[in-house]
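Take a look at this single chain in structure tokens; it is the form predicted on its own.
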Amino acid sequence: MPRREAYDVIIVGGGIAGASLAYFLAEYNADVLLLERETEWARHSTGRSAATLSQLDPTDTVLELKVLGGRFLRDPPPGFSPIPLLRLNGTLTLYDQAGWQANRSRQPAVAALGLELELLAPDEVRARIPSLTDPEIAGGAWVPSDGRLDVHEILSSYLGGARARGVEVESGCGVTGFVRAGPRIVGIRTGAREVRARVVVAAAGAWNQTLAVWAEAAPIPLRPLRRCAAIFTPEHDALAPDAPLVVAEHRSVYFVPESGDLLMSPMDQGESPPCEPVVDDLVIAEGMERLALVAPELRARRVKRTWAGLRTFAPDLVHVVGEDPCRPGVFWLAGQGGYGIETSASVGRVAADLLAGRRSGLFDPDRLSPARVLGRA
């Protein structure tokens, strides 16, 4: 249970989301306490993540954060972590001849933003990865500075720093309502105690919504969507050790190497509640089907393992960062989709920025303003 009757920022979510913030809210000499509801950290959306580092995206306010926080995952400051964060090998997206027409275009202003991509010719791609034998792939575009994340190792780290600046950290604590004074939250209810705060950041995932429901705040249209992911022994150990995340968008299908064996996901995007999601066999079928039409020789001999993890969207895709524009004292740090981990160093860096009262130098914290939600299906 928390050890104080109050604090100035009350963050209630433990993910990757509100370990980043509490790591970097902590730097303005805040006091600020961590909670979440699970026993064991990481349990739902972090600990479920493919752990890449894809910085390619076709939004482009992700692209940008995604660029801002893999910068700091492939440098850290000193004493971070006493091991490296990512390791490099790199991400090859395939395209059909629609998607290769519409990537080439965006060279330009991805290469703006400092993200290295070089565009492959089919024989290019095949080269580099021979078992890639699609007729339908039209070209890859090729960042080499993606690559493998160590979750574990990212989130301990937000975690331990953000409890060497003096941050309170509790799990097994959940959130069972709010404390109100007129139109304001001033507190959150644990139990049968209560718990004041300035502020109460809302970064819990799925779950925010059942949080803005509690609170009556803005009714932010956030979408939790179910993805499966499964670990299988090819039929041929036709990719090395090494290889590159490989993502076939025109197949919605992605696959890399994981320890001796092959990481695939379907990329399926099936609606649910905020819940233990439950693995869908058919989907997974379904993806390997599409993985063997990428590349035959990885048809998959033996599936040893699969589960199934939720990501949080708003209707365009970007994160939801700042006060809620109906209930003070309510804070949104919220649809993190499929990339909580990769943005979590710029996001996080602008949520703490805007509780300190302080405008972000780091980027734009208007382009993530609930409000900009409102009224959007």
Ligand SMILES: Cc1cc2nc3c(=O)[nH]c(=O)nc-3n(C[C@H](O)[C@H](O)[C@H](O)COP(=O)(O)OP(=O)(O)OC[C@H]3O[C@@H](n4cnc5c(N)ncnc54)[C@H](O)[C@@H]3O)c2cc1C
Second form
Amino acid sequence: MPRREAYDVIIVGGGIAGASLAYFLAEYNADVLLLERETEWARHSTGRSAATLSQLDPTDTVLELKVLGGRFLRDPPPGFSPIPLLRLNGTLTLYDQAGWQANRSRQPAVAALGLELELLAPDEVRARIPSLTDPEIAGGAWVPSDGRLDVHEILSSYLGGARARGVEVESGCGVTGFVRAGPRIVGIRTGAREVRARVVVAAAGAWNQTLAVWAEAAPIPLRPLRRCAAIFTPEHDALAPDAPLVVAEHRSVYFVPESGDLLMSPMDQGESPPCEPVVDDLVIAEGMERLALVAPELRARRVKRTWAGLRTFAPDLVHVVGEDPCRPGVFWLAGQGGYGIETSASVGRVAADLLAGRRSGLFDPDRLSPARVLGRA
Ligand SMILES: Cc1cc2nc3c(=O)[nH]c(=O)nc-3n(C[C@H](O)[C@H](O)[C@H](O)COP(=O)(O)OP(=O)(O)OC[C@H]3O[C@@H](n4cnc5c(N)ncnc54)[C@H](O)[C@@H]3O)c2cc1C
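I would like to compare: after the form predicted on its own, may I see the structure of the form predicted together with the named molecule?
Now the complete complex, all chains and molecules, led by this one.
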């Protein structure tokens, strides 16, 4: 239970979004309370990701946020974590003819951000990973600075750093409603208790729209989409343990070595309410079939574990960060999509700067403003 009756900022949700904001706000010595409904940390999207930094992105704003976020994760400030947060193994994204043309035309935008990218012809792709025998591969994009993230270490380092600077962090404490004074939200309810704040941050992942309904905030259109993943043992041990993430865009499947096995996602996007999503075995089986087209040697021998999680998107696929356009006192930190871990450091910093009334020059926060998506489907 919160120790005090009032704070400057209350953050609702202790996934990667809320935790990163708490960390960066604490740098400003802000008076902050973070509330997480579950007793177990990372129970929802944050604990269900594929744990990759994969910077190439079709949306320019997201690409930029990933590159900025990647810099922090590759080289965090002293004392942030005693162990590395990122294990470099690169990403190889594969395209068919149409996708290859589109990707090549984005080269200048990628280069302008300083992201190292090598374009590979099909024979160069196979020289790197001989099991990629799919004849549809027209080219590959190799990003060497990508890798696998230690999500639990990143989350606990954000929370630990925030606590060390005085942020109060409570798990097992759900927000059940808001306190209003005229048009303004001035606090939250948790059960029978009221706690006041200058600003309440909606960082509740797929549940942000539930919070918006309670607050009668702007109808920001956010869609939670379910995505499945599986760990499996392939028929042949054909990939080195440090092999890159392979994203076969043209077949809608990705895979990467994971503790002696392979992690695979069928890149599905099923509409879902905010919930504990259930795995669709058919979607997993279809993903395995597509993977076998990309690399027949890697056909699954045994599926060991499957799971599903929610990825929540705004209509333009860009994060939503800033004060609600209709309801003062509510601040959105939403729409982390399929990149909430890798963009946590850049987006958490932008949100903290906005709340603290600072302009760091890192990134123009207007590009993330809630108003831009109002009225869009
Ligand atoms: C299969 C899959 C693969 C993915 N792969 C990657 C990847 O490789 N790289 C990457 O960067 N991202 C990836 N993602 C996306 C990433 O997981 C999300 O973008 C990110 O975790 C979203 O974080 P969040 O904090 O917004 O949401 P969440 O982690 O869901 O956190 C929201 C929290 O709010 C809490 N909450 C809700 N309502 C209340 C309330 N009323 N009161 C208090 N607390 C409340 C919830 O309990 C929850 O803990 C993947 C996602 C999936 C599903």
